[in-house]
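Shown next as structure tokens: one chain only, the form predicted on its own.
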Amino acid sequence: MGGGRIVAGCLAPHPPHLVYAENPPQNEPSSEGGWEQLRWGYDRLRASLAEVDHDVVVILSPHWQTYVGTHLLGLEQFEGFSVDPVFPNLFRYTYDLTIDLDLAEGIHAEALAAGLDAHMMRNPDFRVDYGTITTAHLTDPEWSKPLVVISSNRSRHYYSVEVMQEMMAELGRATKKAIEASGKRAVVLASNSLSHRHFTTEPEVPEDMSHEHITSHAMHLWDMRIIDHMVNGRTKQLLDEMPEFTDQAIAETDGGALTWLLHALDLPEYKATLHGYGTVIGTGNAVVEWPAWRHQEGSA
């Protein structure tokens, strides 16, 4: 078919907090709020993408561990009750997920040519991860566009960050290869947070801001920095500067995800949008879009 365009990538992190804050119908525990940074800087992504056309949003979500190969949903829909393992008094999720089928298949045959070990995954019962369902959910919460769910395969645990990188920026221009031959206009979505160190517990009221920071400042100025490489448009260093800043940060860019969507977007130059950032349990999240679209020959 062909003709078909990434018209926008945006950094999109999944912490089930701002699931839990917003209240929706689909979640069961309720709320006073709470991370308002973030969830604003959300608003403002659902503004911008609002303004683009598109047909299908691909995730992925490094809470979808595989360990043999990169795994997609197989089936046009997936449904059932996820319950975060870490944070059950948080996120209990009725879900109900379309799978834009042909896509899917279209970036596993392209990932299979590339030499990547890949699979669908066709299994009805099978759960789908929090962190899909949550970048899904805040990206577009009355799920009104088809998704394609992308697994994070863990080869920095059998290999190195070296090597993962390598494997991820492969199935980066897989994907882009497959969405320019079926002729659709994607929005792709990677599913993860920056420094990633956690708070050990929690405070007795959850949404209490009063006790939300950062871990540390070493953490503040590793997540300044890759902000800092992202809204300047410097992609290839921060790219660079990723094996140091997965390692010391104790980043979630371990699972691939940011690696990916550069890859997809062709290690864009140009420089990206920061709609929000702020903390969750001491983690560093931003909310970031490339508006490829923008930057298209022929965009309007």
Contents of the next structure:
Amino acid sequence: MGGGRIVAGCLAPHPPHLVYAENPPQNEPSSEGGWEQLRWGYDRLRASLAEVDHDVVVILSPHWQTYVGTHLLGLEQFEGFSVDPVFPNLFRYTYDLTIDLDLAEGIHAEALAAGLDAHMMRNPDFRVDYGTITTAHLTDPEWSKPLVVISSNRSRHYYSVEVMQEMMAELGRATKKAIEASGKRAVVLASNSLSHRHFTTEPEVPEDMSHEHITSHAMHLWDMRIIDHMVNGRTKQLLDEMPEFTDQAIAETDGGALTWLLHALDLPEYKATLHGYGTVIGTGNAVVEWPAWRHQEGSA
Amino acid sequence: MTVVASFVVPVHPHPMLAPESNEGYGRLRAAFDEASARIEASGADLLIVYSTTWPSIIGHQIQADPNPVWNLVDHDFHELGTMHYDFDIDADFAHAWRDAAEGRGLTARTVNYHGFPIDVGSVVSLSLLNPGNRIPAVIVSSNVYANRTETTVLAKSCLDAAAAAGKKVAVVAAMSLSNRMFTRRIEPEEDRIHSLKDDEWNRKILQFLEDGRLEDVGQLSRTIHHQIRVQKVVAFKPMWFLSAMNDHRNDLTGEVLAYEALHGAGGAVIHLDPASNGRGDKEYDEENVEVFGGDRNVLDTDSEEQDTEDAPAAHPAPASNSGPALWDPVEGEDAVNTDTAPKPVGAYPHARRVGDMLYLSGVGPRQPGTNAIPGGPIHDGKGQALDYDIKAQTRAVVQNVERVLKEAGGSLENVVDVTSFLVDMDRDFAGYNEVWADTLGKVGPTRTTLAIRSLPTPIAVEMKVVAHLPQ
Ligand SMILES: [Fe+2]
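The structure above corresponds to the form predicted on its own; please give the structure of the form predicted in complex with its partner chain next.
Let us now look at the entire complex, which starts with that chain.
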């Protein structure tokens, strides 16, 4: 097969609050809404992705945390019940998802070839992490596409942001190669927030938006700076500033997803589309799309 | 005695799922079995697990599902198999603990949700230490932002609840010593502690614990965290929890049942028996905190805007920023005044002599010179309540009484009658009474204790003292 490519890449964060606010049938708790700015951002992202023909969605979530290499879901199907360990009051979600096993194996093989430690996860009892479930739901509530799910290696914690970036650059390139070799059109999702300082208390009604705001001005400035880099195509500068951003904004980019995404997209110099920004329990979240297909020859 | 036994156990699934694949894993498993037998022999009727693999953000979470059942697969070591669990949780105790924690100023909540993901450290320790749910258990999370005060107070609230329920508790800290793993998969026979440095620090910790010096290890927590811990969380907390559960003692009877490598991390099974090892307790130099005063919000530039609206503020307000003006003590023929006692807040002397009797003006804890209040003021300049230490305030009152008596040529021995005033009898009587027993209680004056609405400065205790002091 030829013609495999990444047709779009997205920063698609996973606050379970957004699923909770939507009251989908899969989620047990019910709410009166909330976090509309971000949910409208996801509406715009979904509308945009609906225009882009694609076969598979590849997700890297910071809540499948692995210390021993990078892992990929390695069975054709996973079903289960995902409960957020921090916000179990908001997120108890019944899932049933399909894996594109060929592409997962392809990325695994390319990662090994690039010198990374990589493993296929083939235990059927494994519970898929709530970050993956949330991001997958928010981008495609119908679960209409097969997924490839990649763990977040915690090299940031074991070494440094710099080492994390090197590893995630390799993994991003390996992902790109495997997608190209697969002949498939893939949407690639980095499931992470930006600034990530939480409030340590929760209002009585979690969706009470009078309590919702960024935790500090410094966090806001960092988020706006990073978004500005994205929407102006300054990927290299963003990656250069990633160590400071990750440390100072305690950003969820520590899980490597954004660095991985930007390398899978081959360091885009075109402008990304900001679909929405909002805070969730104080953390900064942006929904951003790199419409790679617009910049590829002969595609539409 | 509330805590009848304490244990440190590792969090990795290998001793549970693959004890035969490596001799070290097998020895850890045997040590788990031995610890399990000791818990049974201890007569404990409640097992408390503080698990470092259960991180939380909104305060501490306490498991309150009476019967959590699930299949757990480790994020890294999924190839070892599935851990099925089916636990009996003491939900009543979980709720009582939450209430006690909130009573001490902490944010805490119980979780009771079908399918809640119980963490690997808790599953391994409960499965191996409490087979067949011999005794009910409760699991508590490790808050990622919590530091020593919060962790210590969490333990004290557990002791409050256990004492109220008349429980005999076995405490388990599910934790690694050094926690750096090999970042590539290794064969079981290749397993060893990740580095010599990690091994040396682990052995130092083991030696301390074998000597029963739990509080000393707690005091070393920050150093240990920097030396041999991957910086995943804010601090190395479980020793703070365990030490506070054991009254910050340094004379426990410790025994290391096993110490082995788990994919590079340091895993140990350690038994700490509350029986004194007879070697004598040791001093410690960090504060023994009783309540949590809330986040200090050190990152906020604007103190008007509080992240934590529910928690009482604990800004360390200088004591001299509020309260009435200070006066020089009134001089007079029979007056006794001294620079070593705090200045009056009105026109009166420190004491007045009438024959062999010395009558002291009301004495509070304020310090001469600085006007600071040991144990902290009871409210800030805006009247917002602050956390304070009644014992420290009471001790300071007694010291000030002693200073005035010394100026008059006497000592505490001369005190014959005391009237004490407390602004919060319910909160403070016990602490005040404890200090009294250690000081004036040994002299034996008559005493009357009254609850009053307030005192002129932000203090919680004042004493009116009469002494018999022959010239
Ligand atoms: Fe997250």
